[in-house]
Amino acid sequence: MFRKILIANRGEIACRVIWACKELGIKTVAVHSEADADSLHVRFADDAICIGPAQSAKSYLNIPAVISAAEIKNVDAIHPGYGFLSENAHFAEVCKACNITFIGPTPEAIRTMGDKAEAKRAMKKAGLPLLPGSEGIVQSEEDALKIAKEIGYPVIIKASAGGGGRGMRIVRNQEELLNAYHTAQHEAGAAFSDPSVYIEKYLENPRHIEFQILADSHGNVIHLGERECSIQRRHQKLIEESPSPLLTEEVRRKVGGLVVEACQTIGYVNAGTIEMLFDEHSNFYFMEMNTRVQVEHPVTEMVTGVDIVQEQISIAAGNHLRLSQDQVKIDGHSIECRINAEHPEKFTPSPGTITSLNFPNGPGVRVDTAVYPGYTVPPYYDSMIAKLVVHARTRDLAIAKMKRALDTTIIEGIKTTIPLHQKIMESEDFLRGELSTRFMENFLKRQERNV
């Protein structure tokens, strides 16, 4: 096992992965900009070094400042957590040549995945379906006007070497398809300095679910269930929860095996989510593959009693998976909100000193965050404070407990996203579990209405 871990991000999954090492017996070191030099995670860390001013390119995002601070502090391994660099294979292939372990998959993997269009190309050669679409990159215009043609109306425009939306149109006509083309090009060069985009069919009402994976060096894989994250705003999660209210034991152990077999077959290592997306008749389709841990992981850690993080550190240092497929059980139901900065109904930033803070706490409700009575959130990042998750019996139960943990969440002296929880809590379709990507388009509408 390693001695000493850097732990290349900040907030919360900083702090999260700092409790895995703790647990582990490995030492800590964080990484911090000027901004966070209160934060916690650099109080937690068994030791913290500065990498630069508050901007994420001159501090978290600069690979030199970062190899720099490990071999300083002369540690065995980097964790990258999610955003930032987790997905940049040149780091990973740094650390590598600095003869420091990335925790995570392999340079190849990372870039493989990375590209949109050959992830898709490498999971239909391992067997999972795939939309209609183009085969790869779309080249002119002339391909983009017979590709939608062949698929038929309407159709998604992606951009190749991203996501969260930017670089993505809706087409629902053939006079839009250019004008719609040409955009997501332009925002794709802008947000990922690569303009190449695909095109493939648009299903109306699809859920977003996606299956847990976890990969040893030694060709053992397998998966944790699944987590629905239909619930979104401009692409991006605002709830998750395991398992998904479609989704039957029998398609549960169909598709699991089928994304077990994808990653054996393309040798993928270490955690990694596959995505997909489910018609209302349980058909399903290939997306893309986040080659990190995700954001909503804490869902499939509490219906399954599997520490993802220290599995992940595990893998890192070679040792073989510790449980097998049997293993894995799946027991009661877990929901997560997202608690961000936010106006719960502009949804736009609120940065600023919380003045009062309580968080939940009882049977079955955790909490995951780095913020404090005192601390200043920073305009410069990702506005997500904390994570909320419940777990519970049944699906009935663990949204009681949801609404209960809200209810008794008090933070001030900042706008929270908490009372869009509560009011989504409430609403007869979640409740239902009629779930799809458009939830909140529906329901915002059904809020104006109501006003």
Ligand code: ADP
Second form
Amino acid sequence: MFRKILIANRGEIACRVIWACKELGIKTVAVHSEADADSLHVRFADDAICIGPAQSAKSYLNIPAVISAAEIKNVDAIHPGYGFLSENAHFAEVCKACNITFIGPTPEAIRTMGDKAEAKRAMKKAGLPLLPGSEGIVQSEEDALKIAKEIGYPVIIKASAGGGGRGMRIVRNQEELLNAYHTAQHEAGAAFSDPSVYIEKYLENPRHIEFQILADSHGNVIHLGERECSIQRRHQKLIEESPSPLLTEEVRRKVGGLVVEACQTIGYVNAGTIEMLFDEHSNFYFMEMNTRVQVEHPVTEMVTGVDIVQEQISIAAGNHLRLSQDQVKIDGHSIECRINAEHPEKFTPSPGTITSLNFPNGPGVRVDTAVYPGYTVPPYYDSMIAKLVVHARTRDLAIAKMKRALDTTIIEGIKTTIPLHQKIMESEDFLRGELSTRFMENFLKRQERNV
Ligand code: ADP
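Can you give me the structure for the form predicted together with adenosine-5'-diphosphate (ADP), which would complement the form predicted on its own we have just seen?
Entire complex below, previous chain first.
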């Protein structure tokens, strides 16, 4: 096992990794920007080092600064968390060159999966079904027109290097196509320094369902069931749950089996998530693979009892998976609400000082956060400040628990998305488990009508 790990991240996920290390008896080093000197991850790590000013590009994304910190502090491994450098193949290569273990997959796997067109090709070959669309990147206007005509409108144009829900354009008819094609290329170039785009069939009311996998370096791969992440705003997840209300045990076993086989075929190692779209008939299509721990990993931990971050560390240290597929049991139901420092109706950021704070507790409640009373939410980073997670025997009981958890949360001094979550927990569609990626759009329209 490792002796000392550096956590190349901040906020709740940096704390989450520190908790895992503490339980495994591994020493930790926090890195932080000047704006984060008073953060909890800095306080709870065994050691800490400042790696630059507030702007991420100069601190958390600054590879030389992170690597220097790792060398000065003499760590064996780096855990990248999610976001920042977690899906940067070059960073994983630099770690390797410096004899520091990157806790994640190989640079090659990160590179392949980071290019979505490439990822689709690899996963098709490995046996996963895809939505009809371009084979790889769309090279010309003629190509775009031809492919869209073949697969039929509506289609979606997506940035091959895309992420975070950005760089997507839905096109409903041929007249809109070329304009959208050029805009998408332009946006992709500006946001990701890579103008490549691909086209696929646009599903009107799909569900976003993803499978969590764990793979060790000895060829063992298992899945930990699925997460339903259909409640999104601007393609960003707001609420996640496990299991999905849609999936039967039979479908779970079938899709889980396929996903495990695909990961075996590509020789994937460490934790990963296969994101898919499901239609109402449980037809499913591979969308993309995330090669890191996900924000929403706690719902899987709650229903399986597996500590995903500890498994990531153990796998990176060369150990065998600590459980087999037969030992994975999905127990009860878990829901996560992402609490953002945002205006709950306008969705605009609301940084500032938290003057008063109470998080819920009691049986079946988990809060992943790095904020505390008097903490100032900086304006420089992601607005998510906490994840409220509940676990109960059934979905209905989990919803009841989430309602009381939200009701007993107090965060004063800043605005948060808690009132929005409270309303969603009362919504008929949500209660019935009738979800789709259009859920929020419809929900917000209904809200507007009621006001
Ligand atoms: P990102 O990596 O930017 O998050 P994804 O490829 O994961 O992008 O897609 C994000 C979301 O966009 C999905 O969860 C879904 O809501 C929507 N989406 C993507 N592709 C399609 C599609 N072909 N049809 C319908 N919705 C889609």
